[in-house]
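Below you'll find only one chain, the form predicted alone, shown as structure tokens.
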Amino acid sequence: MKKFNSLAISNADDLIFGNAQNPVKCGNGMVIGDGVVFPEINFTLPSIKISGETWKEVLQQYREIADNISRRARALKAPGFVVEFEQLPPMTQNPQMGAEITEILKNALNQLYQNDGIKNALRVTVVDLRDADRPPQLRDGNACHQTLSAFELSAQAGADILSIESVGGKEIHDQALMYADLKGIIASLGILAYRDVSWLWQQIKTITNRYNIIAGGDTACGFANTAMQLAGQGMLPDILAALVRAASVPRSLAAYENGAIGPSKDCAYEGPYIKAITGTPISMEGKSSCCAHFSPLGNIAAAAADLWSNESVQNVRLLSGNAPEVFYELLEYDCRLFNTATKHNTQRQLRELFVQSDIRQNIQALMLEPETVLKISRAIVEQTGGYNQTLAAAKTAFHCMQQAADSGLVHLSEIESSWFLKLKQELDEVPVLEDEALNWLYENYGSLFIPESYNLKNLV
């Protein structure tokens, strides 16, 4: 298990798009994080039932997507790109289905590279099925076996990068989030989720080693992005969503402690922290992800991106063409701008514009501001253990928000200000010691999780 005791990037000027301290080579000639930002195109099916009766149509959809994106890449003279195939639940429940689509996509990408010299790589993101039952049985059982089998067969079928949106700890976090229960939020992230990510990525790394492919990274999508979406709907305060964003970093960092090397997952908005701590390249999504969800982070998310993604768009017809090729073109033009700025040595000015255009609009954007990222990242690496790191991240994030509000950098509404005081009190009451937090977790949420799923059976 690798431990990160210092920052890979200690100067905010160096936390910038297109450059990572540890670039990743993968796929057909791709080098990610070595001075160039590439698109990462992500897509899904239109509304269709996935079954034996519709399977030929499903496969044809993916062939069409691959052909259309390849055509657009040729027309735009693309230097390279990454395709992300996010499996849908039936494709992980029946791993051979996911493998068959992986093979179709990989064959199309190989042909594009051989015929046109356009560099590319294929990321496959497997669905984490393990929380299908409640409480979830995370380390054994049919759902766990299906999830791991989907990784294995995807690797066999030609995936270059493997990723997942893991769910360990979510059974507690979902409820704690709705009640703005910081004790539950921090314990679920720092104890349960951290332990699950560590165990899961040991399994994934074994598979990627066997096939000599890349262990990409995890994402706190089910945690921090859930908070972001609830805040966007007015169901939670923005300040709580911002706090959860920072607190989710250590559980995602655990993937890199256990073998992941990047590029991180696009919906992992904790990516800049991962880059600052580990030096690995990251994928980010912003304004072009509005096809899948809205966010207050449309520009600032680009500040440190090495891959620039659109989240996921359905294969539906638009006036110009099908949506995946349309969004591929949007990403390609964005990447031309990134890379032209780098060529003319104006990348820091462009990064600053990305930051300044969002940071005053919503306090959640503060969590992606480079100086703030480094402050919180430094607080994380100064601690050991997932719980200590999570608590340090939350406290440092709160301090950064307080400074930003006091200086006028961000404006808090009257409602947000009242929440600010409430959360300060809650944060002061969070247990300092992990054992105390674990005992509190058993007392208040014990019926919602299985201790053995987190190797906790001997700790009570």
Contents of the next structure:
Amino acid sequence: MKKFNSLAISNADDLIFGNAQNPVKCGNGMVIGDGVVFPEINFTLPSIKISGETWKEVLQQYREIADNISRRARALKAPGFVVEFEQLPPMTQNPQMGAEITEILKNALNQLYQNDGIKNALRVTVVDLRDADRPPQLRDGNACHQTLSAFELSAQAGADILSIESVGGKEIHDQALMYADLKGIIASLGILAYRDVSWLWQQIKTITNRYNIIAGGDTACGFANTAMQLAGQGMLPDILAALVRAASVPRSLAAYENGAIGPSKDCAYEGPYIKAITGTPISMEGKSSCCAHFSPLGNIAAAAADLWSNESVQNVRLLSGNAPEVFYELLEYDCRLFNTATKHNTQRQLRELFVQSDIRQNIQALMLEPETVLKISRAIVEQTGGYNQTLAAAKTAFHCMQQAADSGLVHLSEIESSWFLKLKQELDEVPVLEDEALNWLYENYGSLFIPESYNLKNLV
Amino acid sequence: MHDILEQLSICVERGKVDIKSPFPADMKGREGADELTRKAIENKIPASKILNDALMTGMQRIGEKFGQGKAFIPDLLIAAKAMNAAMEHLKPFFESGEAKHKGKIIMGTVSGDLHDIGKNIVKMVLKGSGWDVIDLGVDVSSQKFIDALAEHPGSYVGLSALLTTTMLHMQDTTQVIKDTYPGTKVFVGGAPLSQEFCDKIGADGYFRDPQSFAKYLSGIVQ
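The structure above corresponds to the form predicted alone; please give the structure of the form predicted together with its partner chain next.
Full assembly next; the chain just shown is listed first.
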């Protein structure tokens, strides 16, 4: 297990798009994080049931997507790109289904590389099925075996990079988040999620080693993006969503401690922290992902991106073409801009524009501001263990938000301000010791999780 | 309104569960929903009056604030927590039939879909609004909904989905429910849905947020 005790990037000027300390070579000639930002195109099916009867049509959809993207890449003379195939639940439940689609996409990408010299790589993200039962059984049982088997078969079928949006700890976090219960949020992320990510990535790493492919990375999507989406709908305070963003970093970092080397997942908005701490390249999504969801991070998310993604779009017809092809073009033009800025040595100015255009609008954007990222990352690496790191991240994030509010950098509404005080008091009451936090977790959420899933002692 | 009931409604609205609750800070050390409900019962105030004039009033106030963007889901849920603390004392009156829930609703995320936070939020808001919610969880087959309706006849049904590929299962489930239990009201919700889709599959209502659903349901039982 690798431990990160210092920052790979300690100067905010160096936390910038296109450049990572440890670039990743993968797929058909791709090098990610070595001075160039590439698109990472994502897509999903239109409204269609996935079943035996529709299977041929489903495969045809993916063939069409691959053809359309290849055509656009040729038309735009793209230097390279990554395709992410994010599986839908039936494709992981029946891993051979996911493998069949992986093979179709990989063949299309191989052809594009051979015929046109366009570099590319295929990321496959399997569904974490272990969440289906509550409380979830994370290290054993059918859902766990199917999930791991989907990794194996995807690797066999030609995936270059494997990723997952893992869910350990979510059974507590969901509940705690809705009550804005910081003790529950920090314990579920710092103890449960951290332990699960560590275990899961050891399993994934074994598979990627066997096939000599890349263990990409995890994402706190089910945690921090849930908070972001709920805040966006006026259901949660933005300051809570921002706090969860920072607190989710150590659980995602655990993947890199256990063998992942990047590129991180696009919806992992904690990516800049991962890059600052580990030096691995990251995939990010911002305004380009509004086809899948809204966010207050449209421009600032680009500040440190090495892959630039659209998260997901249905294969439906738009005026110009089908949506995946349309969004591929959009990403390609964004990447041209990133890379031209680098070529003309104006990348820092462009990054500054990304940062400044979002930072005053919503306090969640502050969590992606490079100096703030480094401050919180430093607090994380100064600690050891998931819980201590999570608590340190939350406290430092809170401090940064307070400073930003006091200095007038961001304006908090009356209701946000009242929650600010509430969360401050809550944060002061969060147990400092992991054992104490664990006991509290058993007492307050004991019925919602299976301790053995986290290699914890069952007290019952 | 009786002074105790007014105080109780404020406790519910602001989520003051009991005397030990640290929140809200300006009510620290004061009696909460737990103690005040006990007092109201001791004062021979009818359970139905406590429920309607204090607990539901408090929930309604916080619900309105939420609708106006002056409160968040945790405010609603903490209020529901205070209400639940009060309801513990009212349980015997529900069991004897003196007080009643607004009705029953069976909820679940449809077959093939594992997302549940949206459904859970709706569940908690409905519970806080006085509904008895039967939660079937995620990846729920049509048959499970039918089984639940057999066990809880006359219930409403709420279907949730987050994926464009699974929302289509809502159509089968709605159809099976309507064929097996004609007259059952089926409501749908989830990010990719629309009123148009709801109409197309023959469901009885689509709601974008939990509050509008709760408000609608309260309207149809009045």
